[in-house]
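Heads up, the chain below is alone and in the form predicted on its own; it's given as structure tokens.
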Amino acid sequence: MQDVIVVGAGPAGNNAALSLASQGYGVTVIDSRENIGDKLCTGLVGEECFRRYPIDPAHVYGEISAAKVFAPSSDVVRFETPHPVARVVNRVAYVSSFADRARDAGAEYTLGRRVARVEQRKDRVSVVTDDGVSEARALVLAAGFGSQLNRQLGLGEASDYVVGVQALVETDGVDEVEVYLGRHVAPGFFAWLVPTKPGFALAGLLVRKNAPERFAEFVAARRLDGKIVGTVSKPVCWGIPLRPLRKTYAERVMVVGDAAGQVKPTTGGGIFYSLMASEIASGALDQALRDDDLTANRLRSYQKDWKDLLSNELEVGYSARRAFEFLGDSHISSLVSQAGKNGFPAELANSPDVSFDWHSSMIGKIMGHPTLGGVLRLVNPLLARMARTPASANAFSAEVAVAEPVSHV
């Protein structure tokens, strides 16, 4: 019997395995995929994440210090920072690098095996796959969004989510990240072109429904304007949680990463938050294993600690996300236009407290900006209250949650 079984070989699962194996624990990682890290993602990693969790420079496609935002009115605002704020990396190689280090530390990997169910017993956890049963003292569930194992364990599921769709395309003249807004593109969300190798980019979008149709329209439009000249891979859809689980622990169990909903609600990015949460989980599990106390009451410290780190970002980000979904194309175009005219991109770029990975400060600046706040007040009083002061964003989530029913796919 192992000390820990980790279900899921994504960023959270691999980093948890690395941390625990490095401390001498017996760890087995189980994943249904044969190719570790092979999951859809833009591969955008913020500089803070890059410094804290480095990657081989050979797997970095490029640095990001500028992006173009296309409004529904076709107005374009270019954001540029004096220093790179993110990098585009080979996601498969990046995630695999954590698995390689975990293996070097002693973790065992069982790939191509789907977990059918998990059974909690008095002194162990049994993980049933399609070819047998593995047992351990504890389980780290990092199986990604939509895993039925959350429900089996009585932990429920994310209360809100969005669908992403993405494909690799051939491009002409796309050398910066491009973001497209508008209800005709991705209602309530956005679409993107993220350059990777020269002449190639990841094209994708987030939307609540009709993702394949919306994506086909987006690619067709970019073909007309000459930016996309061919498709390399078929578009693939995946789910992204916008809200975390209410409970991310149980008897002998911790849930991390996308499975726990530790994802930025603004962009759907989850690598950095997943890596940090997995470190917190590993630390809490280390102490619990040492004391041989793996009760739910003991493991609740994990949820308290990760929420202390991320809860404010998730709540403010979700409030802003829901507010954005209220906006019509005319409102979005007005915001983009006003931002371009008033030097707001430069103000954000030069602000020391604005980060690629921590969005609450940026959201506060947008809501508190006198001109942009004026535009928001034209929409409705609810948004006006949010625009009054950056601090009000922290208390906004409850109002947004009840203002309009959430539409699921």
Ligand SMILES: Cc1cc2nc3c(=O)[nH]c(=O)nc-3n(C[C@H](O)[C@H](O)[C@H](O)COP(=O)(O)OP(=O)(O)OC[C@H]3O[C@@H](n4cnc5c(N)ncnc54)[C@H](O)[C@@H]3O)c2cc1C
The other form holds:
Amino acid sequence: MQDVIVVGAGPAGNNAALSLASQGYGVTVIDSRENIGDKLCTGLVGEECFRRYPIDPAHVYGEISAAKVFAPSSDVVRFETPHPVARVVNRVAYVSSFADRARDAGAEYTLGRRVARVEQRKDRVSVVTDDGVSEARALVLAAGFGSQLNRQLGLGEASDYVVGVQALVETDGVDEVEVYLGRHVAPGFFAWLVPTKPGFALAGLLVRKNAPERFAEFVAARRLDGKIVGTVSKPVCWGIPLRPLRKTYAERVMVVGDAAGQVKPTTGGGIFYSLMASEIASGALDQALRDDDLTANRLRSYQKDWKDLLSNELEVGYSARRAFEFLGDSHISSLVSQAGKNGFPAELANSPDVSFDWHSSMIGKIMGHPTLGGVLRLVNPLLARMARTPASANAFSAEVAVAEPVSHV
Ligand SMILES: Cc1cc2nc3c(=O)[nH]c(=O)nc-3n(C[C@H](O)[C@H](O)[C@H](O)COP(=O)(O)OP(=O)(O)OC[C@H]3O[C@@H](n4cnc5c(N)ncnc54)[C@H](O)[C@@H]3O)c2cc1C
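Switching forms now, from the form predicted on its own to the form predicted together with the ligand, please provide the structure.
So here's everything in the complex, that chain up top.
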């Protein structure tokens, strides 16, 4: 019997395996994929993430210090920061690098095996695949978005999510990140072209409904612009949770990453939060394994610790996300044009508390900005509260959630 079985070899599962195996625990990682890390993703990681969890520079496509934002009015505003804020990485190489180190530390990998069922027993967990049963003292569930294992364990599912769709495309003249806004492109969300290798980009969008149709329209429009000159890969859709699970632990079980909903609700980015949360989970599990106390009550400390780190970001980010979904095209265009004026992007970029991965402070600054905040408050007076402290933004988030029932795809 192993000490820990990790289900899922994404960023969350591999990093949990790495931390636990490095501390001497016997760890087996099971993933239904053969190719580690090959899951739909754009591979944008912020500088803080990159500093904390670096990879071989050969797997970095480029640094990001500028982006062009296309407003619904067709105005284009270019935002530039004095230093890079993020990098575009080869996602498969990045995620595999954690697995390689976990293997070096002694973790075993079973690939191409889907976990169908998990059974919690008094002294162990049994993990059932089509191939047989594996057993361990504890389980880290890192199976990503929409795992039926969450439900099976009585932990429910994310109460809100969005669908992402993306393909690799051949491009002409796309050498910076491009973001497209507006109801005709991606209502309530955004579309993107993110350059990777010269002459190629990842084209994608997030949307609540009709993702494939919206994506086809986006690609057709970029073909007309002459930016997309050939579709290389078949578009793929996958979900992104926008809210965390209420409970991320159970008897002998911890849930991490997308499976737990540890994702920035503003952009849908989840790599950094998954990596940090998996480290917190491993720390809590280490203590619990040493004391041989793997009760739900004991594992509760994991939830407290990750929430201390992330819950303000998730709450404020979700409020901002829902607020953005209220905006019409004219408001979005006005916001984009105002945001590009009077040195506001540089002011944001130079604020020590604003970064690619921590958005609550930036949201507070936008809401407190005389023109930007004014536009938003005109749209919905409830938004005025977001100009106040994060604590009041938390209260606001509950109101928005009640006032606006979420529509699913
Ligand atoms: C279109 C799109 C673009 C994105 N772009 C970015 C980005 O640029 N930057 C960013 O930070 N985030 C991005 N994300 C989000 C990011 O990909 C996720 O937050 C991140 O991968 C979560 O990691 P994870 O380890 O929790 O889950 P995953 O990476 O989803 O890994 C879960 C693993 O579990 C395996 N698995 C699932 N069920 C089972 C089972 N029953 N048995 C065995 N194995 C199983 C899967 O095969 C998978 O390998 C994007 C998401 C989408 C959809």
